[in-house]
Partner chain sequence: MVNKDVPAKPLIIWLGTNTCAGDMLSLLNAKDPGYQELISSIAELRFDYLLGASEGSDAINVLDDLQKNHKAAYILVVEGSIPTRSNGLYSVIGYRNGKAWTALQAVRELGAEARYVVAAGTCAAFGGIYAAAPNPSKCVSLQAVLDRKVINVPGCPINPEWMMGTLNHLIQYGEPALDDYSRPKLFYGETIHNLCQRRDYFDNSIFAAKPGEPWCMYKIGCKGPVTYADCPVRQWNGEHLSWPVKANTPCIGCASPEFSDGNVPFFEHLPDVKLPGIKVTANRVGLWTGVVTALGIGAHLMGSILTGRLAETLKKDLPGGSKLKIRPRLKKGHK
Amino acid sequence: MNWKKQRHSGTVRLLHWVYAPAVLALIFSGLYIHSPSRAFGFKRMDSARKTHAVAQFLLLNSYLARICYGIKDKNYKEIIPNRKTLKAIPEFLKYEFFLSEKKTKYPKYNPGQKILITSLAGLIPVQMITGMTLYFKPLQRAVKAAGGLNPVRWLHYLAALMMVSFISVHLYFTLTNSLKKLKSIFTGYA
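Show me the structure of that chain alone, the form predicted together with the partner chain.
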(Lines of atoms letter the chains of each structure in order from A and count residues from 1; the text may use other names and numbers.)
(Lines give C-alpha, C1' and ligand atoms only; values in the text may rest on other atoms or scores of the structure.)
Protein backbone atom coordinates (compact mmCIF):
# COMPACT_ATOMS: atom_id res chain seq x y z
CA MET A 1 0.00 0.00 0.00
CA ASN A 2 1.22 3.43 -0.83
CA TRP A 3 0.47 5.69 2.13
CA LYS A 4 2.05 8.77 0.57
CA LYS A 5 -0.20 11.46 -0.84
CA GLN A 6 -0.27 11.57 -4.60
CA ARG A 7 1.28 14.81 -5.90
CA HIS A 8 0.56 14.47 -9.62
CA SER A 9 -2.25 12.36 -11.03
CA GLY A 10 -1.65 10.04 -13.98
CA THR A 11 -3.40 12.43 -16.35
CA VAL A 12 -1.25 15.37 -15.26
CA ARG A 13 1.92 13.32 -15.70
CA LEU A 14 0.86 11.93 -19.07
CA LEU A 15 0.00 15.36 -20.43
CA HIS A 16 3.17 16.86 -18.96
CA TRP A 17 5.26 14.29 -20.80
CA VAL A 18 3.45 15.05 -24.04
CA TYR A 19 3.78 18.80 -23.96
CA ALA A 20 7.23 19.02 -22.37
CA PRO A 21 9.04 17.32 -25.30
CA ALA A 22 6.72 19.10 -27.73
CA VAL A 23 7.74 22.48 -26.32
CA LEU A 24 11.43 21.55 -26.46
CA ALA A 25 11.04 20.39 -30.06
CA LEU A 26 9.22 23.63 -30.88
CA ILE A 27 11.96 25.72 -29.30
CA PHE A 28 14.81 24.05 -31.16
CA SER A 29 13.03 23.82 -34.50
CA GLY A 30 11.71 27.37 -34.03
CA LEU A 31 15.18 28.74 -33.34
CA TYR A 32 16.42 26.95 -36.45
CA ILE A 33 13.60 28.47 -38.51
CA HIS A 34 14.45 31.88 -37.05
CA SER A 35 18.14 31.53 -37.76
CA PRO A 36 19.17 28.34 -39.59
CA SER A 37 22.21 26.97 -37.82
CA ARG A 38 23.24 23.38 -37.21
CA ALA A 39 23.72 24.30 -33.54
CA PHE A 40 19.97 23.86 -33.13
CA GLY A 41 20.12 20.23 -34.22
CA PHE A 42 18.73 20.42 -37.75
CA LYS A 43 20.38 20.20 -41.13
CA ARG A 44 17.50 21.13 -43.36
CA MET A 45 14.74 23.69 -43.07
CA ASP A 46 12.28 21.09 -44.27
CA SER A 47 12.90 18.81 -41.28
CA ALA A 48 12.82 21.76 -38.86
CA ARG A 49 9.48 22.86 -40.31
CA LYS A 50 8.02 19.36 -40.19
CA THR A 51 9.17 18.97 -36.58
CA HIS A 52 7.64 22.34 -35.77
CA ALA A 53 4.36 21.34 -37.42
CA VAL A 54 4.06 17.97 -35.65
CA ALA A 55 5.15 19.36 -32.27
CA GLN A 56 2.69 22.25 -32.51
CA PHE A 57 -0.23 19.85 -32.88
CA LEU A 58 1.01 17.76 -29.95
CA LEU A 59 1.27 20.90 -27.85
CA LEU A 60 -2.08 22.25 -28.99
CA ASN A 61 -3.90 19.03 -28.14
CA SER A 62 -2.14 18.35 -24.85
CA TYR A 63 -2.56 21.98 -23.82
CA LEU A 64 -6.28 21.96 -24.54
CA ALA A 65 -6.62 18.60 -22.77
CA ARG A 66 -4.74 20.01 -19.76
CA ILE A 67 -7.04 23.03 -19.64
CA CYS A 68 -10.12 20.76 -19.77
CA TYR A 69 -8.68 18.51 -17.10
CA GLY A 70 -7.76 21.52 -14.96
CA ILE A 71 -11.34 22.80 -15.15
CA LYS A 72 -12.94 19.38 -14.58
CA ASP A 73 -10.70 18.48 -11.66
CA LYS A 74 -10.62 22.09 -10.41
CA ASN A 75 -6.85 21.74 -10.06
CA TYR A 76 -6.40 25.05 -11.86
CA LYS A 77 -6.94 26.56 -8.41
CA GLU A 78 -3.62 25.03 -7.33
CA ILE A 79 -1.85 26.78 -10.23
CA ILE A 80 -3.39 30.17 -10.96
CA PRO A 81 -2.11 32.81 -8.49
CA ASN A 82 -4.77 34.28 -6.22
CA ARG A 83 -4.75 37.09 -3.68
CA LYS A 84 -3.11 34.82 -1.09
CA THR A 85 -0.32 34.06 -3.56
CA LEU A 86 0.32 37.75 -4.16
CA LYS A 87 0.49 38.40 -0.42
CA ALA A 88 2.98 35.58 -0.04
CA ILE A 89 5.33 36.92 -2.74
CA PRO A 90 7.48 39.23 -0.52
CA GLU A 91 8.22 36.43 1.94
CA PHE A 92 8.91 34.00 -0.87
CA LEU A 93 11.26 36.46 -2.57
CA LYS A 94 13.11 37.11 0.67
CA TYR A 95 13.83 33.40 0.95
CA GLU A 96 14.81 33.03 -2.71
CA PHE A 97 17.11 36.06 -2.56
CA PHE A 98 18.78 34.59 0.55
CA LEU A 99 17.55 37.40 2.77
CA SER A 100 15.68 35.03 5.03
CA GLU A 101 16.16 31.43 6.02
CA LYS A 102 12.52 30.83 6.74
CA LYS A 103 11.29 28.33 4.17
CA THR A 104 7.52 28.42 4.10
CA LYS A 105 5.62 25.30 3.18
CA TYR A 106 3.04 25.82 0.45
CA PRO A 107 0.10 23.51 -0.31
CA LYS A 108 1.44 22.35 -3.69
CA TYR A 109 3.19 25.09 -5.62
CA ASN A 110 5.02 28.09 -4.23
CA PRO A 111 4.15 31.60 -5.52
CA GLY A 112 7.11 31.50 -7.93
CA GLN A 113 6.01 28.21 -9.45
CA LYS A 114 2.44 29.43 -9.73
CA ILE A 115 3.48 32.59 -11.55
CA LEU A 116 5.90 30.68 -13.77
CA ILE A 117 3.43 27.97 -14.77
CA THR A 118 0.64 30.50 -15.33
CA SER A 119 2.94 32.66 -17.45
CA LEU A 120 3.89 29.67 -19.55
CA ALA A 121 0.23 28.73 -19.87
CA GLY A 122 -0.45 32.30 -21.01
CA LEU A 123 2.42 32.36 -23.48
CA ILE A 124 1.33 29.17 -25.23
CA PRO A 125 -1.87 30.71 -26.68
CA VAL A 126 0.21 33.71 -27.84
CA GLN A 127 2.46 31.26 -29.69
CA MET A 128 -0.52 29.37 -31.09
CA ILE A 129 -2.21 32.49 -32.41
CA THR A 130 0.94 34.11 -33.80
CA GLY A 131 2.18 30.81 -35.23
CA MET A 132 -1.11 30.07 -36.93
CA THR A 133 -1.39 33.57 -38.37
CA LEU A 134 2.05 33.12 -39.88
CA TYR A 135 0.85 29.88 -41.39
CA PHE A 136 -2.77 30.44 -42.47
CA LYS A 137 -4.01 33.40 -44.45
CA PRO A 138 -7.61 33.15 -43.16
CA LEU A 139 -6.38 34.43 -39.78
CA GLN A 140 -5.39 37.78 -41.25
CA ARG A 141 -7.71 39.65 -38.96
CA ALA A 142 -5.43 38.82 -36.07
CA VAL A 143 -2.47 39.94 -38.20
CA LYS A 144 -4.15 43.28 -38.77
CA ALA A 145 -4.40 43.88 -35.04
CA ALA A 146 -0.64 43.31 -34.73
CA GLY A 147 0.19 45.67 -37.62
CA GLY A 148 1.35 43.12 -40.20
CA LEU A 149 2.98 39.72 -40.56
CA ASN A 150 6.52 40.81 -39.77
CA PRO A 151 5.43 42.30 -36.42
CA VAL A 152 3.64 38.98 -35.79
CA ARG A 153 6.94 37.24 -36.45
CA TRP A 154 8.52 39.48 -33.82
CA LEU A 155 5.84 38.67 -31.27
CA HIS A 156 6.30 34.95 -31.95
CA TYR A 157 10.06 35.30 -31.48
CA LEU A 158 9.75 37.39 -28.31
CA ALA A 159 7.25 35.00 -26.74
CA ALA A 160 9.58 32.10 -27.68
CA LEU A 161 12.50 33.84 -25.93
CA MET A 162 10.36 34.32 -22.84
CA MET A 163 9.36 30.67 -22.93
CA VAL A 164 13.00 29.59 -23.23
CA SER A 165 13.85 31.75 -20.25
CA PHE A 166 10.91 30.57 -18.09
CA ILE A 167 11.52 26.92 -18.97
CA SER A 168 15.21 27.24 -18.04
CA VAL A 169 14.19 28.68 -14.67
CA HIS A 170 11.60 25.90 -14.26
CA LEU A 171 14.21 23.23 -15.05
CA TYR A 172 16.74 24.80 -12.71
CA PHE A 173 14.35 24.85 -9.76
CA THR A 174 12.99 21.36 -10.38
CA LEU A 175 16.53 20.02 -10.43
CA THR A 176 17.75 21.85 -7.35
CA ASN A 177 14.79 22.56 -5.11
CA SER A 178 13.51 19.15 -4.16
CA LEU A 179 14.51 15.90 -5.77
CA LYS A 180 11.48 14.19 -4.27
CA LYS A 181 9.16 16.62 -5.98
CA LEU A 182 11.11 16.10 -9.17
CA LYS A 183 10.55 12.35 -8.81
CA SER A 184 6.83 12.94 -8.44
CA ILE A 185 6.43 14.11 -12.04
CA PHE A 186 7.59 10.61 -13.05
CA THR A 187 6.02 8.46 -10.33
CA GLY A 188 3.22 10.66 -9.08
CA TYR A 189 4.39 10.52 -5.47
CA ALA A 190 6.82 12.79 -3.65
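I would like to compare: after the form predicted together with the partner chain, may I see the structure of the form predicted alone?
Just the single chain follows, nothing else.
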Protein backbone atom coordinates (compact mmCIF):
# COMPACT_ATOMS: atom_id res chain seq x y z
CA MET A 1 0.00 0.00 0.00
CA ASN A 2 1.38 3.45 -0.95
CA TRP A 3 0.19 6.04 1.58
CA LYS A 4 1.02 9.63 0.98
CA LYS A 5 2.90 11.29 3.80
CA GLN A 6 1.57 14.59 5.12
CA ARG A 7 4.24 17.26 4.75
CA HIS A 8 2.30 20.45 5.61
CA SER A 9 -0.78 20.68 7.78
CA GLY A 10 -3.81 22.68 6.68
CA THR A 11 -2.91 25.47 9.13
CA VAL A 12 0.63 25.77 7.76
CA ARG A 13 -0.64 25.87 4.18
CA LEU A 14 -3.35 28.43 5.01
CA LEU A 15 -0.86 30.72 6.75
CA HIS A 16 1.67 30.29 3.92
CA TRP A 17 -0.94 31.36 1.37
CA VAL A 18 -1.88 34.38 3.49
CA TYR A 19 1.62 35.72 4.06
CA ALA A 20 3.11 34.86 0.65
CA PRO A 21 0.83 37.25 -1.30
CA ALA A 22 1.04 39.76 1.58
CA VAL A 23 4.84 39.84 1.29
CA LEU A 24 4.62 40.27 -2.51
CA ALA A 25 2.07 43.08 -2.09
CA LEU A 26 4.33 44.73 0.49
CA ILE A 27 7.35 44.52 -1.79
CA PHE A 28 5.61 45.99 -4.85
CA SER A 29 3.69 48.67 -2.93
CA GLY A 30 6.81 49.50 -0.90
CA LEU A 31 8.91 49.88 -4.04
CA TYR A 32 6.22 52.17 -5.47
CA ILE A 33 6.12 54.24 -2.26
CA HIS A 34 9.94 54.50 -2.34
CA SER A 35 10.12 55.37 -6.05
CA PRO A 36 6.75 55.68 -7.86
CA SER A 37 6.62 53.84 -11.17
CA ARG A 38 3.78 52.11 -13.00
CA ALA A 39 6.09 49.12 -13.37
CA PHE A 40 5.11 48.15 -9.80
CA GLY A 41 1.41 47.92 -10.71
CA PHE A 42 0.05 51.08 -9.06
CA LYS A 43 -1.28 54.26 -10.64
CA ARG A 44 -1.56 56.39 -7.50
CA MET A 45 0.33 56.75 -4.22
CA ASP A 46 -2.93 56.46 -2.29
CA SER A 47 -3.68 52.96 -3.64
CA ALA A 48 -0.08 51.84 -2.98
CA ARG A 49 -0.28 53.05 0.63
CA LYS A 50 -3.66 51.35 1.21
CA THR A 51 -2.33 48.10 -0.26
CA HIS A 52 0.77 48.40 1.93
CA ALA A 53 -1.37 48.90 5.06
CA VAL A 54 -3.68 45.94 4.34
CA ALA A 55 -0.79 43.64 3.41
CA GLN A 56 1.09 44.73 6.54
CA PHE A 57 -1.93 43.80 8.67
CA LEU A 58 -2.22 40.39 6.99
CA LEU A 59 1.50 39.68 7.33
CA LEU A 60 1.62 40.71 10.99
CA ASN A 61 -1.33 38.52 11.93
CA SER A 62 -0.30 35.49 9.87
CA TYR A 63 3.28 35.79 11.16
CA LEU A 64 2.13 35.85 14.78
CA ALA A 65 -0.30 32.98 14.11
CA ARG A 66 2.52 30.95 12.51
CA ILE A 67 4.78 31.50 15.54
CA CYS A 68 1.97 30.43 17.90
CA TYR A 69 1.23 27.38 15.76
CA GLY A 70 4.94 26.49 15.59
CA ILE A 71 5.22 26.65 19.38
CA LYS A 72 1.98 24.73 19.97
CA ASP A 73 2.75 22.02 17.40
CA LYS A 74 6.52 22.10 18.14
CA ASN A 75 7.25 22.08 14.39
CA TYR A 76 9.65 25.00 14.84
CA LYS A 77 12.25 22.29 15.54
CA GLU A 78 12.00 21.25 11.87
CA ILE A 79 12.78 24.81 10.75
CA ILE A 80 15.34 26.35 13.12
CA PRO A 81 18.91 25.35 12.20
CA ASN A 82 20.77 23.30 14.80
CA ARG A 83 24.30 21.90 15.12
CA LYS A 84 23.47 19.02 12.76
CA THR A 85 22.23 21.54 10.17
CA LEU A 86 25.46 23.52 10.37
CA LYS A 87 27.55 20.35 9.93
CA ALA A 88 25.53 19.44 6.83
CA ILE A 89 26.09 22.79 5.08
CA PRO A 90 29.36 21.92 3.24
CA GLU A 91 27.86 18.78 1.71
CA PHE A 92 24.68 20.65 0.86
CA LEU A 93 26.62 23.48 -0.82
CA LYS A 94 28.73 21.02 -2.82
CA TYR A 95 25.57 19.59 -4.32
CA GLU A 96 23.93 23.00 -4.89
CA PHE A 97 27.04 24.38 -6.63
CA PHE A 98 27.33 21.27 -8.84
CA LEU A 99 30.57 20.10 -7.18
CA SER A 100 29.01 16.79 -6.17
CA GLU A 101 26.34 14.58 -7.68
CA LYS A 102 25.45 13.07 -4.32
CA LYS A 103 22.12 14.49 -3.22
CA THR A 104 21.55 14.00 0.48
CA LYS A 105 18.00 13.37 1.68
CA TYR A 106 16.88 15.61 4.52
CA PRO A 107 13.90 14.91 6.78
CA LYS A 108 11.80 17.91 5.72
CA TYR A 109 13.90 20.98 4.97
CA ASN A 110 17.47 21.08 3.69
CA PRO A 111 20.06 23.26 5.53
CA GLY A 112 19.61 26.08 3.00
CA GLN A 113 15.85 26.15 3.50
CA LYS A 114 16.24 26.13 7.29
CA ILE A 115 18.65 29.07 7.24
CA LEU A 116 16.53 30.91 4.69
CA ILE A 117 13.22 30.46 6.53
CA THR A 118 14.81 31.40 9.86
CA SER A 119 16.39 34.50 8.28
CA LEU A 120 13.05 35.52 6.79
CA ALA A 121 11.40 35.03 10.18
CA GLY A 122 14.06 37.32 11.67
CA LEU A 123 13.71 39.97 8.97
CA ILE A 124 9.93 40.28 9.27
CA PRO A 125 10.07 41.87 12.77
CA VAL A 126 12.70 44.35 11.50
CA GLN A 127 10.34 45.27 8.68
CA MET A 128 7.38 45.57 11.05
CA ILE A 129 9.20 47.74 13.60
CA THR A 130 10.77 50.06 11.04
CA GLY A 131 7.51 50.20 9.07
CA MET A 132 5.48 51.13 12.15
CA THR A 133 8.10 53.75 13.04
CA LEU A 134 7.75 55.31 9.59
CA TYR A 135 3.94 55.15 9.75
CA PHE A 136 2.94 56.23 13.26
CA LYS A 137 3.56 59.86 14.31
CA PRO A 138 4.39 59.20 17.99
CA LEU A 139 7.11 56.73 16.94
CA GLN A 140 8.36 59.20 14.33
CA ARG A 141 8.77 61.87 17.02
CA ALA A 142 10.70 59.44 19.24
CA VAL A 143 13.05 58.50 16.40
CA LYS A 144 13.55 62.13 15.33
CA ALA A 145 15.02 62.84 18.74
CA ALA A 146 17.43 59.91 18.31
CA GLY A 147 18.82 60.84 14.88
CA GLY A 148 15.93 61.17 12.45
CA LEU A 149 13.83 59.01 10.17
CA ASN A 150 16.34 58.63 7.33
CA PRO A 151 18.34 55.78 8.96
CA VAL A 152 15.05 54.01 9.74
CA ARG A 153 13.90 54.47 6.14
CA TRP A 154 17.17 53.01 4.82
CA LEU A 155 17.04 50.08 7.25
CA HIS A 156 13.46 49.36 6.12
CA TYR A 157 14.51 49.55 2.47
CA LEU A 158 17.63 47.39 3.01
CA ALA A 159 15.59 44.75 4.87
CA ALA A 160 13.07 44.76 2.00
CA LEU A 161 15.87 44.14 -0.52
CA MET A 162 17.17 41.30 1.64
CA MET A 163 13.67 39.80 1.75
CA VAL A 164 13.45 39.99 -2.05
CA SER A 165 16.79 38.14 -2.26
CA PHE A 166 15.72 35.49 0.24
CA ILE A 167 12.40 34.96 -1.50
CA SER A 168 14.24 34.51 -4.82
CA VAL A 169 16.44 31.83 -3.23
CA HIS A 170 13.36 30.26 -1.61
CA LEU A 171 11.71 30.02 -5.04
CA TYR A 172 14.93 28.55 -6.47
CA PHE A 173 14.99 25.82 -3.79
CA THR A 174 11.28 25.20 -4.28
CA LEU A 175 11.44 24.89 -8.04
CA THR A 176 14.68 22.88 -8.21
CA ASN A 177 13.97 20.39 -5.43
CA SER A 178 11.20 17.91 -6.10
CA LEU A 179 7.79 18.28 -7.68
CA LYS A 180 6.24 16.28 -4.85
CA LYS A 181 7.52 18.75 -2.27
CA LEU A 182 6.29 21.69 -4.34
CA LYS A 183 2.88 20.04 -4.66
CA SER A 184 2.73 19.56 -0.90
CA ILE A 185 2.33 23.28 -0.20
CA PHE A 186 -0.94 23.05 -2.18
CA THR A 187 -2.18 19.61 -1.19
CA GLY A 188 -0.39 19.03 2.11
CA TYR A 189 0.99 15.67 0.97
CA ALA A 190 4.27 14.63 -0.66
